[in-house]
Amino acid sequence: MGAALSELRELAAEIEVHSFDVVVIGAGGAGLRAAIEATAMGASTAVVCKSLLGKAHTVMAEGGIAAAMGNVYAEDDWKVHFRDTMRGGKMMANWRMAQLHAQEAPERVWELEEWGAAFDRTGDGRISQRDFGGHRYARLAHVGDSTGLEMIRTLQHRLAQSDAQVFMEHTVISLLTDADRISGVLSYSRSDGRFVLLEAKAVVLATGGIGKAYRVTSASWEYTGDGHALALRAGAELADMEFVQFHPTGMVWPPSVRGILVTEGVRGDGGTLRNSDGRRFMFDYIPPYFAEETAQSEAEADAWYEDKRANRRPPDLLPRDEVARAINSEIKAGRGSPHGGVYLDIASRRSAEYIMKRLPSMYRQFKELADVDITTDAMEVGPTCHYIMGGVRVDPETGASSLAGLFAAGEVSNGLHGANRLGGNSLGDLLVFGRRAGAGAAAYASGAGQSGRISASEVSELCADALAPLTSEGGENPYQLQGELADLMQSNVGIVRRSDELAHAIERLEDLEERSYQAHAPGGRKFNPGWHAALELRSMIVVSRCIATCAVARTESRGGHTRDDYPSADQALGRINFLLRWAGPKTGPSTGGSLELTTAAVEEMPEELAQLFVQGQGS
C-alpha cells in the first residue's frame, strides 16, 4: 500500500480501505468485459457500480450487436462493416478503431455464445442476424429485442466465476492521482454514505454516457456524466464533445415515458415512419451521399422486404441522425402526431404474430405503458437524446488515455463513432473495446512497480467537499438545480443548435455551476438520494459545458451536431476534433476554473482503407 494509507486510517477512521491491481468502474457491458479480462490475465481486480449488478444501462440496448458474420449475407465482411462506420460517423471516427472494431467483433460474439448467450437463430442454426440503419447488410446479432440484457446476464455469469470483487452501489467521487498517474479511487456507498477508498495502480473507466443532462432521453438515471467529469478533473482529455446522437425513435406519450427508446429493430423488421398526413416522408429527406443505395420511392422501398440483395434500402433505416432531423423538421412543420411525435407503423407490414416473436419487448412496452397495441395501431415516437459520441481521448489497442494509468472503454471514451454512431456498433463496442481496456489495465499494472503515494490531505478535503450538501445553509433544492439544467440543454443545446442559445447557454451553466456547490439536501447520508443528486449535479454540469463549449467551436453542421446558423459540413472542420483539458481545481466550486480548448487533426487512415471509400464498396 502507498506510505499515507496509514494516515488515511488515522484521519478518519470510517474510511474503508482496500489495495487493487485493478479497478474498473462501472458494471455495463464495457466494465464486465474489463473486468473479466483483466482477472484472466491475473490482476487483481474490483467493480464499482452506482447500481446493482444486472442493472446497467446496457439491459436497455434492444436491437443487437453489429458483427460482420455473414450468417444472412455472405458477402458482408470486416471491410463493409468498416466502411459503415466510417460513412456513419462523418469520416470523423478514429480510423484504427473502427478496423479493430469491424474485425473483432464477430469474435466477440461468438465468445459470447461459447459462455452461454441465447442467441435467436437462423435455419439452419447459425446466430441471426438483423438490419439495421447505415448497414448494408443485415449484421446485427440478436435476442429478440433483449440482446443487452442477455448480454450482461453472460457476462454477470462469466465474471463470478473469476476473483474478482464487487461494490455494488457505491458513487465515486474522485480519481486519485500521484504525479500525474493514477493512484487510486475514492467513493462511498449509496446506501449508508461510507467512504471507500480503493488504492490502485490502474482505472478502468466503463460509466457509460450522460443523457440525465437533457429533458427527453432513453437514458436511465445513472447516466449523469459521471466518468467524463472524473476522467476531466482528474486531468485525462476529452473529445469530440459536441456530437450527442438523438435517438429518431423514443416514445412520446404518456409524458411519464416519454424519451423511453423505441428500438430501430421496428423499423429493421419492416416499421415505416408517416406524418400526420400517413405520408412517408423520409422520401424527401434523402442526403446525397446515401442516394446511391437508398430506395426513391414507396414501391422501391417495399420491394425491398421481398429481395433485400436486389433492392436499396427504404430511407427510414438512413444513419439516426438523418432520421432524427427528418422527425425534427416534420415536427415543427406542423406535420407531427397529436402529441409531438410522428407515427411509426408496423403492425400494416408484419403479421401478429411475427411482431410478438421479433419485438415482444416492444409490445409490452407500448401495451403497459401507453395501452396501445403495436400489432395493430401505430407507435407515436419522436427524437431523445441517447448516446454521446464524445468522451474520453484513447488509444485504440489498449484503451489508454493521455493520464497514465487511466484507461476507458464504452460510451465514455471517444473515436470510434466519429460524428454520429450506427445502431448496434454499440454493443459490439462495449466487448471488443471492454476487453482491450482491461488487458491493457493489467499489463500496466504489471509493469507499474509500486502504487502511487495517496494524499491523505487530498482525501479530507474531497470527502469534506462531498459531505457539504448536508449541512450547507440556504442551499437550493438539488432536484430544482437538476431539472433547470436538463430544460435548458433541452431547448439550448439540443437537436438543432444556434450561436446566440449555445452563449446563453454557457452563461447559465457557469451560474447553475456556483449554485450546485451550495445545493442543500437535509438528512443524515443513509439512503438520502437528495446528497446522491447534488453531487451527481456537479458531474452532469461539467459535462453539460464541455458539450456546449464544443457546439459553440464546431461551426458546421455534421452528424450528432446540427448548426440552424451553420447548415452546411464545413470540409475544413471535418478535419478536425476538438480537445477539452480541465484547468481548475479538482473539489469546491469552480469559479476561477476553465475548460481550455485545443484541436487536433483527424488521423489519416492508410491508402489500402481509402482505397474502400473510392471503389464505393468494402469488398
Second form
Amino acid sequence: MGAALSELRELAAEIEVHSFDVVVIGAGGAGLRAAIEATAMGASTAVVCKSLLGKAHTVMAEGGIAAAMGNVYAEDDWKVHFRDTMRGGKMMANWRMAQLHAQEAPERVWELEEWGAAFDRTGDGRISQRDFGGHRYARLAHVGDSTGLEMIRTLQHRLAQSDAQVFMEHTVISLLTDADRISGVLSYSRSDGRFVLLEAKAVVLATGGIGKAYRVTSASWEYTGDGHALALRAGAELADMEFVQFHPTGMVWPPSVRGILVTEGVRGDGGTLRNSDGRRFMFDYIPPYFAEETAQSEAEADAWYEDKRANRRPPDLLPRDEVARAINSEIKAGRGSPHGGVYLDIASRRSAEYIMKRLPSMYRQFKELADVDITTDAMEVGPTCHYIMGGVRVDPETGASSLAGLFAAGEVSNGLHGANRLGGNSLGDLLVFGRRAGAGAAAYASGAGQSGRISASEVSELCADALAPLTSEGGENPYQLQGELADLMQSNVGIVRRSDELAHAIERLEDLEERSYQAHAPGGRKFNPGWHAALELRSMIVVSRCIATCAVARTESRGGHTRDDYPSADQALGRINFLLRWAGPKTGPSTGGSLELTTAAVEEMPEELAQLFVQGQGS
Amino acid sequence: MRSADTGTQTVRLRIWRGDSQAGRFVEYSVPFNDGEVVLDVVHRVQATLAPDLAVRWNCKAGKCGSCSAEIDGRPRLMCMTRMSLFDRDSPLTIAPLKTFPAERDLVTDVGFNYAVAGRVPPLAPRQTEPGEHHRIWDADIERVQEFHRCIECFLCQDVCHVLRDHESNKNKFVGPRHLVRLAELEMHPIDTADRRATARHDLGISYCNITRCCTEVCPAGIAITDNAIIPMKERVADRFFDPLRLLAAKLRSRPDSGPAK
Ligand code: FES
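Since the structure above is the form predicted alone, I would like to see how the form predicted together with its partner chain looks, so please show that one next.
What follows is the entire complex, opening with the chain shown before.
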C-alpha cells in the first residue's frame, strides 16, 4: 500500500479502503464470468454492482445464447455463425472478435451446463437450439424464454464458490488513474452512503448499456451508461457510439409496460408480424442485401420452420434493425394497431400447449400486465431501445482498452456486433469476452508490480463533487431532468435521425449538462434514490452526447443508425469507425469541445475468412 | 376514486418510511392510470413527492425479484400487482418485508439470504468422456427447471413462519428458497453429491412444518412445498431412519437414469 493511501486514510477517516488485484464493475453475465476467471487465475478479485447480486440486466435476457454447437443442424459451425454475425453487423464488426465469439461460444455453453444450467433438450438428449433473427440455423441454447435468469443464477452460484468479494449496491463514482494507468475505483455504498475506495491493479468494466437515456426502452434503472462515461473520462477510447439497437418488439400497451421486451423467440418459434390490414408486411421490406437468403412467399416462410435446407428464412427474422425500421414505417403509414404498434401473432400459428412450453414468461407477462392471452390473441408490439453496439474500444484477445489496466466486456465494450447486433449474440458475448477480459485483467495485474498511486486530494474532490446534489438548494429535481433527457433523445436521436434534430439535441444536451450539476436531491446519504438519480444523470448525459456526436458524423444509414437525410449506405463510411476521446475536465460539467472525434479504418479480415463472403458461398 | 373531469384516478397510499432505528407510515395521494401496477404509483410518489423514497426494482416484469413488499399485508411483487386489484376507498398500505431488518423505507437488508446460500453444497457433475457432453432427457430436466424459475424475490422467506416469527431460527433454518435450491441440486440429472446430512444439520429442513404459505406467495408458481420440500424431507427421513430403504434405493439407481442417490 503506497504512502499516498495512508495519507488518504488520515485525510478522510470515513472512507473505507480495500485493495485488490482486479476490480470488476458490474455483476451481469460479463462481470460474473470475468470475476470467475480472474479468481481462477489467482487474482484477488472484487465485484462491485449497483443492485443486489442476481438482479443485473442479464436476468431479463429471454431468447437464448447463440452457439454453433450443431445439435439441431449438423451443418452449423463457427464459420457460418461468424458469417451471420458479420453480415448482421453490416460488415462493421471487428472480424477477430466475431471469429473468437463464434469459435468459443459452444465451449462456454457446455461449461455452463457443467456448472448446473438446465437447458431445454433435443429429442436425443442434447442441448436444444432455437431459431432467431439473422442466424442461418437454429442456434440458440435456451431455457424456455428466460435464458438470462438461468445464466445469471448459474454464474452467481459459481462465483459464490470462489473467494471473490462482492460489494452489492455500491455505485462507482470514478475510475482513478496514476499518470496513464488505472490505480483504483471510487464508489459509494448505497445502503449507508459511505465512500468505498478500492485500490486496483486492473479494472474490468462490465456495466452494460445506456437504455435509460431513451423514453421507450427495455432497460431497467441501472442502464445509465456508467461504464461508458467512466472509461471515457478516465481516458479510454469509445467507438461506434452512433449504433443503437431498437428491438423491434417491445410491449406498447398499457403505458405502464411500454418498452418491456417481447422476445424474438416469438418469431423464432413461428410468430409473425401483421399490420392493421392483417397483411404480413415484412415481405414488403426485404432489403436487396438479404434478398438471396430470405423467403419471398408466405408458403416458403412457413415451410422453413420445418425444413431449413429447402426453404429460406421468413422476413420476420431479418436482423433487428431491418424489422424495427419496417415496423416504424408501417406505423407511420397509418397501418398500425390501436395503441401505436403492430400485431405479433403466434396464437393462430401454434398450439396453446407449444406456446406455454416455449414462451411461458411471455404468456405471464401479457396475461398479468396487459390482459392479453397470447395463446388466443395477437400481441401489440413496437420498437424499443434495447442495446448499444458502441462502447469501449478493446483488444479482441484480452478486452484491454486503450487505457493501461482498464478492460471491458459485454455491452459496454465495442466490436463484436458492428452496426447491428444479432439476437442471441449478446449472451455469448458476455461469456466469451467476460472470460477473456477476466483472464486479461488477471494476467495484467500479476505483471503490474506495485499498484498505481492514488491522489488523496483527487479523491476528496471527487467525494465533494458527488455529495453536491444533497446540498445544492434550489436545484432541479433529478427525476424530472432524467425524463427530459429521455424525451429529448427519443425524439431527436432515436430510431430515425436528421441533421437538424441532431443539432438541436446537442445544443439541448449542453444545457441539460449544466443543469444536471445543479440538481438537488433532498434527504440523507442512506439509500437515497434521488441522490443516486442525480449522479447517474451525469453519465447519461455524457453518453447521450457521444451518441449524438457520432450520429452527426455518420452521414449514411447503416444498422442501428438510420438517417432520414442520408437514407442509403455509403461504401466509404462503411470502412470507418468513429472514435471518441475525452478532452474536458475530469470532474464537473464539461465544456462544449470536450469530445474529440477521430476515425479509424475498419480492420480488414484475412483472406481465408474473406472467402466466406464471396457470392453464393455458404449463404 | 375516479374524478369525472380528467378521467384519471387518484389513489391514497400509506407507505412505511424509516430506517433500522424507527419508522412510521406516511400517507401520499397520487394520480394513477388504467393498467398501472403498484410500482408505477410508488415511482410517482418518488418522482413528485418524496425523491428520497427508497425502493428496489429492476426489470418491472416479474423477472428479477427486486421489488418485493407487503401490500395490504400480503407479500407481493410491486411490479406485477395491478392497481385494478384494489377497488375501494381506503388507502393502500405498502410496507417492507417484515422478516428482514429494515434498511430504509421499502428496502430491507436481505443479506441473510446471500449469507446462507453457501451452506448448500454446489453441483457435483458426473464425468463425461472427453469430447462428449451430457445426454439429458426432457422429463428429467423439466423437474429441475421448475426450481430454476426462482427469481430470488425472497417472498417465500418473508412469509415463512419459522423465519418470520422467531429471529433465532435464522441460525438453524435457511428457509424455503434454499430448500428449493437443495431440491434442484439433489434432483439435477447430472449431480452425484449426497446432501441429505447437510439438509438435516446445516439447512434445518425439519423446522419446516409444511404450512404451504411459501407456495402460495411464489410469483414464479413453483410448488415449493409439494415438489421441493416434501420430497427432500422424505429423502432425509429415508437416510436417517431407514437404512434398508436407502440400500434398496442405491441398488435400484443406475448412472444414466437420473440422480444416483
Ligand atoms: S422489478 Fe423485477 S420483479 Fe419486480
